[in-house]
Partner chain sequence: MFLPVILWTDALVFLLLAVVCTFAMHARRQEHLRASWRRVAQSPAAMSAAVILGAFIIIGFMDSIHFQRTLEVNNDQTSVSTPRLAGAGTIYAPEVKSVLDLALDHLASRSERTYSAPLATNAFSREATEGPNGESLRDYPRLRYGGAHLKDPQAQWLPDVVLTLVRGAALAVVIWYVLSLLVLIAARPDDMPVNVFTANVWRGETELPWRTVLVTLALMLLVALPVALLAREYHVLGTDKVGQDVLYLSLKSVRTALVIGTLTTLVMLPFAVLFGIMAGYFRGWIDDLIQYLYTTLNSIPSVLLIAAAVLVLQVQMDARPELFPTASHRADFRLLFLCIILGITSWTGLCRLLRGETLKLRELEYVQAAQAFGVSDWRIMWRHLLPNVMHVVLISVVMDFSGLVLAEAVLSYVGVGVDPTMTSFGTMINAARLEMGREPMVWWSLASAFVFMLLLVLAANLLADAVRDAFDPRVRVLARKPAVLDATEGAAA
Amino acid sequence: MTAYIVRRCLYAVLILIGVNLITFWLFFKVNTPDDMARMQLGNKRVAAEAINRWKADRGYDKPLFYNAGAQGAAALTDTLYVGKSLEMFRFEFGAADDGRDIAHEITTRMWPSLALALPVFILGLAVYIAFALLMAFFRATYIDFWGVVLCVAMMSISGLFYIIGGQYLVAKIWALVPISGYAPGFDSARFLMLPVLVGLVGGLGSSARWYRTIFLEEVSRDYVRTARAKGLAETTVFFRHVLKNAMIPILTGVVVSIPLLFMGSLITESFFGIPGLGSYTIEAIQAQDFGVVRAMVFIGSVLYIAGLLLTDISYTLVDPRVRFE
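With no structure shown yet, could you now provide this chain on its own, in the form predicted alone?
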């Protein structure tokens, strides 16, 4: 197991380097440092001297990958890629183009993202699995039929509909919660109630239908027929056997998503005005702030790889037959 984890960590370094390199190339393929300078200076006809000064102050005046004017190893190290990207492997993200420290912004903004994502994750897991178990328990009945119809209908509706519809109905017509905004501390609860509700409703269709498929697949296995032949009640079969043996495919999706809770929701945070990492990423993309974009992509990659590793480890806890040599 230890050797397996070490190998996966070594693979992760190579994956992060590849993701870092591709992100860097794609960003500067679309946006040149001159474009970034014009965006920040706020004038498309800004003088060339001002553009060069802006690039020099922020280190964007160097070649991307190869510095032909340098000698020896400096031709590869004295470049924009090495100066801007490799430092992230020490989790040193530097400053954004507006001068704010990126690491400080990340540590500050991840708490509103967690305050939104954790309730959606925990409550959603309970609601989705319970609803899927209900449909699987009453399979081939009207409850199962109309449950599947509801799931398919909810899957067919865009998530923006739930956001805008929730803001209009719950916040504007009923005036139960604010339409958007955020407040620190316990006051954040009244701002988060509607986004959490929207997140639960928006994910019900796809998640419940996926869990239902997993449960129905387990129901058709031989050990379930054996349990029924022994006289076990149907509820006992479902909760003691089916649910337990369905944990591996469930863990595949659940454990991977845990690290990504820190990243926030891009659309939800933007629409509800929550100052989390999701809205921070959207703002950076709109401002063409490469420092923030590369930091968020790098952190997302690290968290996703960590989630995959946690998934593999959790398999051994749920199913003793799973071993990694």
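Note that the coordinates shown come from a computational prediction; the quantities given were computed from them, not determined experimentally. Rigid core here is just the name for the largest C-alpha set that superposes within 1.5 Å across the two forms. Residue numbers count along the first chain shown, from 1. Compared with the form predicted together with the partner chain:
- Fitting the two forms on the rigid core leaves the C-alpha of residue 253 displaced by at least 2 angstroms between the two forms.
- After superposing the rigid core, the C-alpha of residue 263 moves by less than 2 Å between the two forms.
- Once the rigid core is overlaid between the two forms, residue 33 counts among the residues whose Cα shifts by 2 Å or more.
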Given for the second form:
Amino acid sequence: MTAYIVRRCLYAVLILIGVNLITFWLFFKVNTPDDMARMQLGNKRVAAEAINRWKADRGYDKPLFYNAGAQGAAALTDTLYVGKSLEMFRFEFGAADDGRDIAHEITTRMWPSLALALPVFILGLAVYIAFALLMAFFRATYIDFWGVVLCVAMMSISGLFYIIGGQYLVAKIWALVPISGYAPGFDSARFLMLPVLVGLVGGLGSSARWYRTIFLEEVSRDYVRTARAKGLAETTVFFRHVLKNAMIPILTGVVVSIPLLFMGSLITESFFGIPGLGSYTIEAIQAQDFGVVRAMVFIGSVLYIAGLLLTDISYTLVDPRVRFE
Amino acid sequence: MFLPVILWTDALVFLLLAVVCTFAMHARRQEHLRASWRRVAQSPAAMSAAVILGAFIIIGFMDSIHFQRTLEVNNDQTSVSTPRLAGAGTIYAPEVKSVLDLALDHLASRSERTYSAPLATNAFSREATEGPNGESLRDYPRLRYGGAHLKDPQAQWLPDVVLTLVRGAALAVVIWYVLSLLVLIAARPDDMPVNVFTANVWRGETELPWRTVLVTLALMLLVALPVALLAREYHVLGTDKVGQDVLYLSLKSVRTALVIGTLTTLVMLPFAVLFGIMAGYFRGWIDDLIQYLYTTLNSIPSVLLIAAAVLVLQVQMDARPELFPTASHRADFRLLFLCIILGITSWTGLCRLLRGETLKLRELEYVQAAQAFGVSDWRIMWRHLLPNVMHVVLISVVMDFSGLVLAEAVLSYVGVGVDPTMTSFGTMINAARLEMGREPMVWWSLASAFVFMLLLVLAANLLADAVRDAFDPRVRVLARKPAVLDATEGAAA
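Having seen the form predicted alone, I'd like the form predicted together with the partner chain now, please.
Following is the full complex, with the preceding chain placed first.
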């Protein structure tokens, strides 16, 4: 098993290098530093010196892969690729366009993101599974039918409407919570209640329906028929056998998103003014700050790959039939 | 008079139509495909959804036939100021119009100054006006177009609206009657008299749910025709901040949504199918390479990849304005690019499914027999594997549609969606989201976007479910995983 995990880790590094090369190509080859400078400096008639100064200030004035002007090993290391792209593996992201250190911003902003995403994740799992259980237990009855209708209707509504509707109803009309904002520490609960609720409601349709499919598939298996045949009550069959076995695909399926909880949610955070990584990303996109976007792409990929690794590991833990090939 | 303009997405829409028609012809001849489609058609929800989607598709298609109008040209002036154009003969209007614009000209051209409520005759907020004696009044002035035909709005408004509604409903009934007659005659089995078939439809005892179709049609006409009649004199859904008719904007958004939902899959389909089948069939290093490729692409959070690509595109497009003769060309190119980049981020799921399916199929006897006969690899993939994985392709295409329509709204909010000048549900929501905070509240833009989107996406979801149930007996494999953009959206939104 150790050998298997080591092999998966090596593969993960390989994928990260691929991601790194793609983003480098996109941000430096397709979109050259000259383009970036021209865009940041504002207009079409920028003097060449201004562009060069902008590039030099930010360390963009180097060749992409091979620096012919440098000596020895520096010819390979004193380049944009090494300086701007490989550096990210050390979690060195440089400074944003407003001069602040990106790595520092990320470490401070990931906690509010987590404070929002973690409750949504845990409560969501509980609520969705409970709802899916209800539908699956009363399968082929009106409860199931209308439950599915509700799910399909809810997943046909854009997440934006849940946020706008929630803000309007809960925060403006009922005035139960502030419309947006954030405070550190335990004060944040006041501000987080509504976004968490909106997040829960927004994900209900698709998730509950997906879990219901898993439950129903489990119900139709042979061991369930055996359990019924030996005279177990339907509730025992359902909660002792079906629930336990259905949790395997559900839990291994959600493991992949655990590391991504740090990334937060772009839309929810920016609507509710929560200073997390999601709103940081949106601000960067709107300000066309390529340095920050590049860093976020890298971090997002790292977290996703970590999620894949966790998935692999969790499979081996919960299901002894998984072989390591 | 007109110069036909074929934008990039138009060409692809026509191509898509051709592909669908070819596929339909093909499916008619294949008994097993006919049987599956009949199963889809037997579902009342799917048929009802198909009627609604059909209406959306007609709107979207009308909006995909573009042209430029000729301008009235004074010959003397032209020859003096722009001799080059005078040689070319005619000058065309700078804006590109569509057939839908032509049909909705009365909506598009009648802009108010700013907000006005649905069916309003007076402006939404007080403005300072000059009274008859020169004194200044603060009042709700009459709208320029909305209800302009009424002399005394307070007394005449209600009777006029009700009368128009009744007229529209009557018209709807007449049109529905004619249409249902046509449907009944066309759908009737050859050996059954029309009146017997009608009775069967009435009782809901036909093989295909014709009653549901006719009821859906009736409801649709009962909403659409009164609205159409009202729209000749009023702004049925109000106007937005710059006074544009919201009904017009909603109808224009339909095409953008349809284009994003369909063209994205069209552009990514060839790659996903080719790579997926190749990986499953050849295995070995080709499989490794393709798996590496899609895992890598999949690892980049899709919103961020899209954002990065669109940002880069924006910079590049700003640097080369000469490539785009009109604003429409520019917006259209950006839409196409958005489809492509959405396609790049979303082909991996289908590719993985196809690889798995091919891995199973390649071990079957008929593939081995073909190999034993010395049939070439490519021919096996084309003749034996592709037709047998087509159901996976079809299901994932229809299931992706609704997710993509929803994704467009989110991307436009982030600022990396369609061009700001292009009408879409995303731009509508984005422009309207602060209006909920106004006093008094401006709700109609959001409500319209909500209703139109809900109808479109719900219909697409219902149809997609029916297609999946009919084509995929093993429900789980292709059951819908939550949300297209789930990777960065986490559990929320």
